[in-house]
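One chain follows as structure tokens, the form predicted on its own.
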Amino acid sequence: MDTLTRRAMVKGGIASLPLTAAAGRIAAAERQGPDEFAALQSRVKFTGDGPQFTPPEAIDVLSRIVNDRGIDADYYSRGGVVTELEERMAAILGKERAVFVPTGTLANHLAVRVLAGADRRVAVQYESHLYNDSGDCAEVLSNLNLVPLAHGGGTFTVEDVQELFDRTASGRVTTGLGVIAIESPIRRRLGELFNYEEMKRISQFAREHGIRTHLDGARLFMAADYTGISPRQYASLFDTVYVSMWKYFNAPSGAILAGPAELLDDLYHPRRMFGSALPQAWPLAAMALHGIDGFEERFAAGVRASEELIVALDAAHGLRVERVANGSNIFELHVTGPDPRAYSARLALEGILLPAPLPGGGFALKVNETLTRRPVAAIAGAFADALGN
């Protein structure tokens, strides 16, 4: 789209502009060729983890790899590439082996299913996703009794445990408190930290009492910039480890759960039997590993020019910034004056994308790596630009 459309969009007044011809135009031009092309590329998205590739930009980033490196194909999911990624992920988490699911939600669930054995509760946070959006899938699939803690609040302590650990002893039936699982950043809470003293002491009480434990570390690459412990640092205070290949590594969907060889090494048949050994994984183990390679040094860029923009959109009139307590990648921006969506709108046809407003006002911003294809000062200019002031 060229510079003369969308000053002539703005100024006949965006918000009266129908959203969903704004969305078509936008669409359209992903279509055009190589300088609308180059427009996708250029946008910054405030959306979500990482890039969020266009199809046509998934296309070229697998034609380079292609291209660059080759790709050896795997089997329903065994051997090539899978097994590369597989290999690469358990290096650097510091474990025995990883396993390819194609999602998270089943990365949990088989983590929990096989650590659990015959002790079937699973000590979780009321504000986990395996609690709250895996469909109750640990109960109805696997006959495990999820225990939300933390109700409230993101971190659950050490006593917190010791409690439900004495109750379900005093039992009259034999019960067994056989998993606890702990999710950080935390998604439902705008990727609020686990706290990490709290985490250490659990993971110590766990071992005193033979208690197995999983860390849903979807997120754990980035959790790393913001707190300067390293993915393998968490990862050693917990038996099992799933971490996300889509969310920020770029591949269209995919993940790693890495941990003993003992639980992992016949895993394919649990994921076969959940209807999960994709006969060719490889586009999404390819994608992965291009995407792992520089991505803390990538994200890092991007975190220096987020902190550098939060400071100028709370400096600029009509905006407010508001941190997530114990934080991550995502810090919330209030807009006083223009309609959310309308403002979102203008900004979109500048290149720059949010995500739909928060129900009471105001945008969840994802820090990710698009944020170093322009300059700060060109990306609070435009949010400010945007209020039609």
Ligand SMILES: Cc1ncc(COP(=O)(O)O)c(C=O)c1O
Contents of the next structure:
Amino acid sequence: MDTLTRRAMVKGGIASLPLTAAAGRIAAAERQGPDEFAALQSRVKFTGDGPQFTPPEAIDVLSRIVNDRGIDADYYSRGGVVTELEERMAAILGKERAVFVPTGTLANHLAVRVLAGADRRVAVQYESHLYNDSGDCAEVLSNLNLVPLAHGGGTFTVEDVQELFDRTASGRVTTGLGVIAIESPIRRRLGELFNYEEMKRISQFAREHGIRTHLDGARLFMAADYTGISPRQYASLFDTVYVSMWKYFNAPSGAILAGPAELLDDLYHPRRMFGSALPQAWPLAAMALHGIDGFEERFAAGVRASEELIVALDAAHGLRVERVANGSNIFELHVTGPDPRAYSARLALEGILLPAPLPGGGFALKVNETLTRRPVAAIAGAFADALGN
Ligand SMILES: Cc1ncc(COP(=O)(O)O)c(C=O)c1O
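Taking the form predicted on its own as the starting point, write out the structure of the form predicted in complex with this ligand.
Now the full complex is given, and it begins with the chain already shown.
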């Protein structure tokens, strides 16, 4: 059991709390000693795309940034370190302009809002975040009509787009297909990737027909590691692209929306209209910039560790790994024997955190840089020991 967990349990009777509540309580209660801090930093977390810093870890990172390079504060999300982040991301993504937005939900919404113009239909995936998890913001707040494609799958085809385009053009009342939005990797499909060749065909079709395109690339920098296609290559197929600043660059929140200057130069007006010009965004921007530095190497090392781990787990009696077809950083682990929650609780006592079990059984484990915090053999050993055989 890691020191932190043991002390917290003794102090707070924490064993009775659900796991996520317990994790939060441990972080809040134990912020003093170096032992506790070291325990926090030795945790291997299969729960997210990045280390998901606890408050003590986030404050530690921020104070290191202040000491090492200083932070130039922004004013209402303009200037200072926010501009620095925007310029850095625009350069990486090969776009003229990048704008900081406090959430990815708003980045997607603002993107389709500014892209659509007079043509109010927006093609999206049935399984996308924009269609399912944004409270119909595009319909309710921006008078757009989202048309879902690819029911039961992740990738829609250029033929699907052609059909929607023709149907739209033949309607009794004139309307237009203004935007095609694609999400990849796809959150609701355990990180499945949109087929790249199809993406290229759709991008070509869109250019030929004057339809604008948006990429929800929340996890674009992770996808690059699995496909060998750089974020810039992906971004070149789309007018605008959104990338998360918190999922794996480790800011507490934040998103970047990048694209043509003509569309994004004045984006700070709608950003403010939606109440999202944070008066002080510098902690978010500074932490994101810090996370971007060296991300490629850290994540690649995590992926290498995960590939070794997958082999070791799959070889263990009582464990079985299932890869996601066309997947990225998520794999399923199926456990025979112990109750999944008890299994997860045993690993948590060793500082190895699993997400809640999947409804159909098993766990969807996320690969991230925390997998390099311990030797692969030690992690695999803990998974085998927790079976209690
Ligand atoms: C693919 C995708 N797009 C957009 C979002 C929204 O991002 P945020 O939580 O920053 O609003 C998420 C968050 O889970 C996501 O997974």
